[in-house]
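The form predicted alone is given below as one chain in structure tokens.
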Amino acid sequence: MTSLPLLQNALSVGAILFVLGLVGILTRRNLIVMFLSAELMLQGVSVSLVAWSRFHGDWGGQVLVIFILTVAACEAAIALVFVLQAFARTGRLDAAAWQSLRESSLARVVDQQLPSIDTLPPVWPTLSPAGVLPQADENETLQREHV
């Protein structure tokens, strides 16, 4: 049983995966981090498959490895026609904008309230143009005396 060392650091591997995409679905509103989450969490199944097939000493997690590779390029390539089509219908990514795609027939059904889209950007700093010194705030230069 020398192989239980490589077995628990695969499983444990594919743990931190798994859980990082759960994580990322749980908590992320925007589609496409969730669908890129939905991935992860399969990824991370592979790897847990692939590391109870070689420490069977069978072929059964690799082959069943390669369905799900299958399943996950067939399933990105139908949520990406969602997730295009929500967008081109809301313009925007937020998973809210799924209620746009219901049937005519059904009741709106909204969680929260939707960020209203008159929101300004923020504002990101720029850079001043090259041999023009940039114009100092007073209070960052006060902050920052200790640097």
Second form
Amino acid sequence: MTSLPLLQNALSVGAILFVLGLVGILTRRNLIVMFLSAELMLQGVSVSLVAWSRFHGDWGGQVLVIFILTVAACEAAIALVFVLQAFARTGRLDAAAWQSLRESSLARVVDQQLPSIDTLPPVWPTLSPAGVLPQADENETLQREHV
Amino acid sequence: MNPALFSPGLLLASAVTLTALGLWLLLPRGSENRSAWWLGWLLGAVALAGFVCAGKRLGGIGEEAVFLTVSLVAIVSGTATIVSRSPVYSAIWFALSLAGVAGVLLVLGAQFLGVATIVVYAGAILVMFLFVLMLAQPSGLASYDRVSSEPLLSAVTGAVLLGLLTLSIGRLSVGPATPEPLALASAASDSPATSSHAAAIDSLVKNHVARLGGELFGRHLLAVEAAGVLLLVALIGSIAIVSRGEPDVVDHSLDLQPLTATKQSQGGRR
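What about the form predicted together with the partner chain, after the form predicted alone?
Once more the chain from above appears, this time first in line as the rest of the complex follows.
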């Protein structure tokens, strides 16, 4: 019977995904990357539940994963609204921008001066010219400023 | 299946150490160092090979190859999700990781969930993340994306947790507490005595979606209603938060006339 090795391997994959999401949510400071890490943890739990469902031969695990999908959609909608509100107030997606809410015993996060990275200008793909150049309309540039 | 020169405990310990080191090297720490980046990926790959060696083999070579491929896609792109400096790259790597997870679910026989993961996560939730990134991402690489808080402690914590989980998963076979699956259920039900574990698994695969729907709308009908109410509440709640919580930031780029002035002018015209 191949079901026990399959269960163990699938549980290992679930554990690795869960741990990766845990490390991500502990270390990263971008709010959106933190939420992606939380979704990664949910994926690990889903894989484990489906593996147990397969091992026991019943539907409980798969039904639970369907509800995980539902709750994850709700959570993402509400959380992204909060992230957008936080960005509108501070102008950054930084979790440390809200560190005045931390406990009084915790140390303050101080950003050290980062070395500047030499960023090359991006290489965009070039397209061969085709067709005729459209006529320039002087009203068009005026309208484009308001888009 | 283990190599003869490694005892299983030593193999697991070295894999955990390499996982911690690789994650620490990969996480953003302020200074960009390409050699540390490649060394981190190399150590992570060696640790993953250690975990693969420590695991049990599946039955056939084809099943083994398919499972290894999809789980490698899921794990490697999951790692790239949490170590990418740019959040847009993180989101796109997360989409690839979802594809790998969907493959694992398909191998496990959950066909509906594999497709639903792609449709709901990659199609809806991830696109929502990308929309928010487009709305809120400042141009260029932000300083808070190039540093991370406590990378060493977090990497060690994650690796130790992974080692403990792997240890307990590996003990599943040895322990005498592993019950015969469905032994109680098949004894209790009135089904014929031929219904064994293999038959139960076959019943998960045959007529999959119809039977999953029957289970969902039969035994779990109340939970389905509750989930529907939850979705409605989340919809209304997010709209209410957006429309009520107007921030005190005035956008001066659009030089619009103040609303009161237009109202007064309209009133004067009437």
